[in-house]
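One chain follows as structure tokens, the form predicted alone.
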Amino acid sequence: MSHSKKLKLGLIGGGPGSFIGAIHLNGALMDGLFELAAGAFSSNPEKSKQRGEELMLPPNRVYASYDEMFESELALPEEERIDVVCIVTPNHMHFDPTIKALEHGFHVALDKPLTLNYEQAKKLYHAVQKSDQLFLLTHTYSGYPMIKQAKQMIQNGEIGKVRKVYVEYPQGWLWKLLEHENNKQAAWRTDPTKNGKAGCMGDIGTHAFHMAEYVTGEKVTHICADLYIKIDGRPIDDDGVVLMRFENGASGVLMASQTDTGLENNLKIRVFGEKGGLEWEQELNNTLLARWPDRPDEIYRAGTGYLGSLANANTRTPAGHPEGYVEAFANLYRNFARCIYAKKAGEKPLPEWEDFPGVEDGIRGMAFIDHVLASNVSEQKWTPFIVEK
């Protein structure tokens, strides 16, 4: 496919000091389909200014406030103006500005969770159905090659029908009051007018949900969950544990944590078939281990030539050569930018670069927030998991 020209980034939020917004920006610029040309990096116009000096953006394309960006760049020639929206603002800055960025005609790309509630979402939802405009929520390790190895391997059916998945994501960075000592993240992350009614699991519980179903390719019918606010003082939960119920009958143990004092950023998932049973983590995600009941442990590797095609159209190096977490936003970012390229050449996409997460998956998010939050305070042991819309 030829491309005439970059697609123009422009980007909400990423101001000075942000970690997720300089991830984003990496990943998407890793494979020279986008450039940045504008940004509102900060709800303050001083630091949006700082930051667009930093990435050196000239100065009538920093903008004080994404409403002065959107009207800004409209009024652009179309081959000078932003061709996509990226967000990457805390959970509570998510809404109005993905909405107004459709209206505008602007593709966006979001940093998940869809919304900062449920409501939000149904409304986003349904803004993103009506709009002709492409949509990315970047759950990010739904990008690693050997996630996409994983999943497909079950598609094909290779450890027959799933019966048992878990999945954990168990950090340690909360494990104190860091919010009373002005850390911005632990700040935002712990306030529920910022982050949401959830805390641990809002903000990662739904990577490990969004996992479970990703890998597996069966979705959530039910759940209970148990969650705790292990730091006192702290508003939102900062650990807990979600049973679950898939359609196809599997059962499922969901774990999150940011209390477990000392761990980092393993995300790991165990989904056991019939045949046969996948796993995977985080800290290793170059690697995936199969284990049989009849032969010994395999070990697959990304970058190798046995691997099959979704793990390879998202694979960058040769075996031995570490890909990452940046490379797997810039999986998710380039497989966005094929699709748009895509529609724009009136084309159809190819089946791997259509697999990246979008508005279905962020709506199932919200609703995996607040189904957890009621499961918790029920004395129901068993609460449906229905997708509102």
The other form holds:
4 protein chains.
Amino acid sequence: MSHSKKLKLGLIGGGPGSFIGAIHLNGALMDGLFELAAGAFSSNPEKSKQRGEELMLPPNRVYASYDEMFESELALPEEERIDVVCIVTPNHMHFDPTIKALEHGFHVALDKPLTLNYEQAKKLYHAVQKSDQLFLLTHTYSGYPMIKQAKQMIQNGEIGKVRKVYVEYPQGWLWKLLEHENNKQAAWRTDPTKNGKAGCMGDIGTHAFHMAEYVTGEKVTHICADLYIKIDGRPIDDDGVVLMRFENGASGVLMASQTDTGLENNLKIRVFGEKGGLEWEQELNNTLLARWPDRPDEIYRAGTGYLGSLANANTRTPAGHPEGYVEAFANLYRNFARCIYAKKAGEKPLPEWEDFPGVEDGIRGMAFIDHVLASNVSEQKWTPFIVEK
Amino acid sequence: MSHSKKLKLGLIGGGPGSFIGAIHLNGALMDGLFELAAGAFSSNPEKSKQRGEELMLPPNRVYASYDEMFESELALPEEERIDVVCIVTPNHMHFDPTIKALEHGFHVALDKPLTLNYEQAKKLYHAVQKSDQLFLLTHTYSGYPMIKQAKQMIQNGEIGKVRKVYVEYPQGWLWKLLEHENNKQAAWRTDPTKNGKAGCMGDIGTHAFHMAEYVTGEKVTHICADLYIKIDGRPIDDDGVVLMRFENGASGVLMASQTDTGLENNLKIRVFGEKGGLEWEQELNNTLLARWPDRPDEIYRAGTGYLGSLANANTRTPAGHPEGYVEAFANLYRNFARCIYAKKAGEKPLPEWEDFPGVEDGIRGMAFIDHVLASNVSEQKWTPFIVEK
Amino acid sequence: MSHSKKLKLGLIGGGPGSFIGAIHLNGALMDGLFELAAGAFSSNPEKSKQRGEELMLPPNRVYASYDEMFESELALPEEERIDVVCIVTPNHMHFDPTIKALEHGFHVALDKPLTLNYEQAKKLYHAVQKSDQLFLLTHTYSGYPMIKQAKQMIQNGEIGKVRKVYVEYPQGWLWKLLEHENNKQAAWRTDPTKNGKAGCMGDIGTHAFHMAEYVTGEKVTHICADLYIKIDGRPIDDDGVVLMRFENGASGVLMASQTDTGLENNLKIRVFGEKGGLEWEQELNNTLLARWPDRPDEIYRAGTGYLGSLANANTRTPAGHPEGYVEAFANLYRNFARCIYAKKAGEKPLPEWEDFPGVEDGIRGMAFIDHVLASNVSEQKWTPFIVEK
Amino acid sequence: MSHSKKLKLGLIGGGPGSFIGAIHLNGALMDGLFELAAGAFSSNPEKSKQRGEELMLPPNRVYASYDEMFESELALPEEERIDVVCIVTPNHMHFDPTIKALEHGFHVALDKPLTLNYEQAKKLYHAVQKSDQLFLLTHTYSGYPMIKQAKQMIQNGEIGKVRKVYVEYPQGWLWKLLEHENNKQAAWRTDPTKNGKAGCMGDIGTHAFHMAEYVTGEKVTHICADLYIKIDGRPIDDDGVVLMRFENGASGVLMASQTDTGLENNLKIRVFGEKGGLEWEQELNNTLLARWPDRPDEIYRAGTGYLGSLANANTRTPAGHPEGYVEAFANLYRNFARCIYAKKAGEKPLPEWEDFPGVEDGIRGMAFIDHVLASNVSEQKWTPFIVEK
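If the one shown is the form predicted alone, what is the structure of the form predicted in complex with a further copy of the same chain?
Everything in the complex follows now, all chains and molecules, and the chain you saw is the first one.
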């Protein structure tokens, strides 16, 4: 597909000390489909300006607020103005800029989780549905090629009907009260007013939940949650387990923690079916293990010639040249861009391009947060999982 | 410690087609502390005779029943008769021969789980308590040196107060109805009259439960179980998850399955504390990983010079010469033998020798089975875990 | 350091079917320090135009030849014209565009190996020495953070005096005569007129050689080479081993192959010293193993808080968010850019920024090729390694 | 096959402080086919007596010398006397007891390498050839089931014609002058009068050489050796590399070291053929990796149902119950015993049983030592490898 110019990106958030803002940029820029054109990097105008200079933006495209950005950009000639707004602020600042970006006619790439709370989520869900713009929610891990391969192998029935899902996301970085040690990331992510009322389950449990549904293609129908605050003095959960039941009768276990001292970020999923199993872990992301009961297990590798179309559409290096986390982001952005270009051209995007997470995934993630918290305080074992829209 | 003759072993079970009987023998014989002296290998006298010949026993020491063995051996001069009875029959034949062996004055090594049901367990518990004989229950996995090292490091406070335990025991061998395909192992292990009323949870869940309590030194106080029969037509559970709470406030997840298609036998435990974490998996049993939040993770290896006394007392090769499953059995038997020799000599055994599983572990395992089944059918989330004796 | 605009890149090569051209671009673009401004993508003007369109360049910045590009760009106002030429053509087209780029005042990033032959290498060496421009040779693997960490740990004496180096680069992609199957990569890389007279040793042996010297900080003084053409009909080596001696007395083995059937690209280096050892492999690039004789081995991980300044300056994600091959390229380009900015600003770059491979590494690599070929046909075991300039 | 009594073992060596003597015993005893019946454990009669007591032998079967053992045992009634002599002394005491044991009519199991020097090796070679007794040389690593599987897959042509062999045996235990620190193992293994004139190459290089020829089924025809004494003051080599050429045209690299600081005992072999490759490492001995160029790599696992007859005949546990180094020894002893029983019964042993290393392997190992030392001091690159008998 041919297109004549890069998509222009306006960034909201990602000021000094941000982690995820820089990663979004790395991912969006890598493939040369986006260029950073504008930004409202901080609610502090000085910091926004400083970050704009670091990013070598012209001063007139660096804004003191996103409201200002929306207005000013809309006033620019169409070929100069931004096409896409990328929102990388803490969770309490997801809703408002997304709604406004859509209203101003910009496509939106938003960091997960969708919103601060479920009420916002429902509104945003309908806003996106009604909007003519495209919407990307960056559940990064679904961008890895071997996760795509797992999804496609399961779709193709290679492991038979799914019986069991283990998904775990054990981190250790909040092993102590880092939020009292002037750590900006820890501070907002343990503050319910900024992060939302679920801590660990909101921050990374939602990733694990998305992964389980994305890879298996099955939806959760019931949950049983057991959450903990492992460190005294922390206001929200930093650890927990969620038992799950899926619509096809499969069962699952979701484990997430930020207090498994010493661990990094090794999201791992294992799915077992009637004929075989699949295993993937993020720290070895270029490998997918296939388990078979009656022949040798197999090691599927990214970039090889025997993979399916979904993996192939999300790889850029040949086998043995590892891609990683930034490339998983880049895959989301590349697919998003391809769909925007297709839309501009009035063409139908390939199914592989459309395979990026959106508002449907987002509202399910927000429902996950609410249901997990409800189940945690319930004495009943099982809580039905119902997504109201 | 010096002792003048090998301990004589009388084997009950382990006839043709047995899996675990041969392994017990490998383990018991390896270190030259035991010799096989007698056996009642099958309830079928012909099969018992055949197995006795294979094992090169004199015909007069091969018995048609364990009752016959007990009587006949007792009639032999003390220095000829067996010292220890090793019972490797299916679970429904644990109780009777154990009780009788104790009554006849023999030490007993018994395969897990303790008995067919809890009623038997309580009786056996008291029988062992009252007896003057030593009793070994072969929770094999606690015999691995790096599991001993993990236990000792936790005891020493190296990872701080334990917060979290993951223990998983995923197998795949019962991925289909193997019990209908003339597989002797599958047949009795899925038959509640022989295996007991819990399938997967009885067979391997009890191993995982023992591992969790053994390594951490903490006792479970509450559980929440979710069991499944994944294959239609099977009468007992073949898969499940158990949430756990420990007396020190730690939480845990126990996962066991015999239907994770394609998997072998990779029992794995991860324990996280306030200062660090430990990870061990059986298929890489000579390695223990230590996770630290602020310095490089460490790889503890069996047979090295820096291990503690518990690991050292349970190793026979230098680093890099892997020991395995049979050696884990051999460690249990060697420690058991050392304690029998000490007892004979009127000496106090070393604490490292006494560190083998016994009837206390056994009754807790039987309580685990009962509580897991009760919790599984309860609508209440949590079931208190109480071990009646 | 503040700078006001992105560096403008002019690409030579990287036309349709190129592998490495796209990767250079991914790496250069990712951090937002470069923008693609011009290109002469193919010696076929139609293909160059086509690639320019794909890359969304304005048509007037897409050239039919690099000569045209140099002339036209130089005619542009300084703030519009390209700053850096990036050359990703096959080896026989390295020398001429590099020389001319330098003469026209452009900085140069060149894919390895330096040139087609040693004669060119000497000339280019002196041209770079005399030039006022900066020069980057993309020995990618030296851009990985954990390789930087290894280098710094060895510099700091953490493993003591180096005694032994194993470096291996086993690939399998040329396991059959792919060059007869219309594979563009295989075709030029097995053609001595395009690749140079060494096949495997030129293409990947030079990477391994660079890695050995880079990580240890020691220079090779003698070699003994044993090369093979494993597939009949191939004109140049596709497999070989080189024994090495280093100036400090250490010994080494370098193994490289393109015919180890089934392998991907797992460059691996192991260095052992008087006090410990280090191990790194590219397919697990975020991990560096430290081996110790008297305490547990350690797992150093990218993105953690305990790494040295060299690794830290070459990372962009926190621990457990894997970076890969494209990021290794990006590290070379980012350091190169930082040094160009420093030069423009008349400032001294940080030592960490200056740590990228250049023409000195390049000429040693070309000497490696010549000496390896000479040693291979010599009946003498050892050939002195002398780098004439 | 039925047999009526255990084989009686007479042990020579294995006194206090021995490493390998105890391991031989573990391996021989494990399967219940051997019993220890006599011993001459040390040239020091007191120490021999002490070890005999530890092993619970009757005092009259503990000898002050092997000469005494041979005479006294021969004087016993045939059904009481030892059947097999197991020799685990340092290398300088291999030749004499082996020759005498054969002369006295005992089967012999001997630790490698065959003898102290090549002259002895030739004599012993002919003595075994002329003898009616069976002879086992314990190249342990060829007893691993997945090594057997690799051999059989290569025999079956599964990876096509072999092109390339990497075999490495890197240890670190002699990283310093341990022989000056009262370490008995280090003392004799670095003493040319006890170990033979090659140090590392004799001790472990011979294992690696045997592995290369055993697995591939190809014989070495030329070598090029490069040996080192890495620690000043040590009289013999402790590190080296040997390039190899095989009769079928394949090439190979053999790396062995005792001074790769921090390493344990990870013998590793990789073989690549025209159609695929195989990889095995001792520290992960239950796994064999198969590499394929056009489909996913495969993980072959010990104890599974899809292995060949050679692996199956050398396994005792089901998949996922790891066997290790002692079991590799046990496999050699079990096969040896099966052949002795067959001989006694006048039956033809199965080919799988006869697959244990013997004197032919032994003399090739001794030739390896001599040729490696000769090549090391030669200025010629290649030395033909010729085994004189």
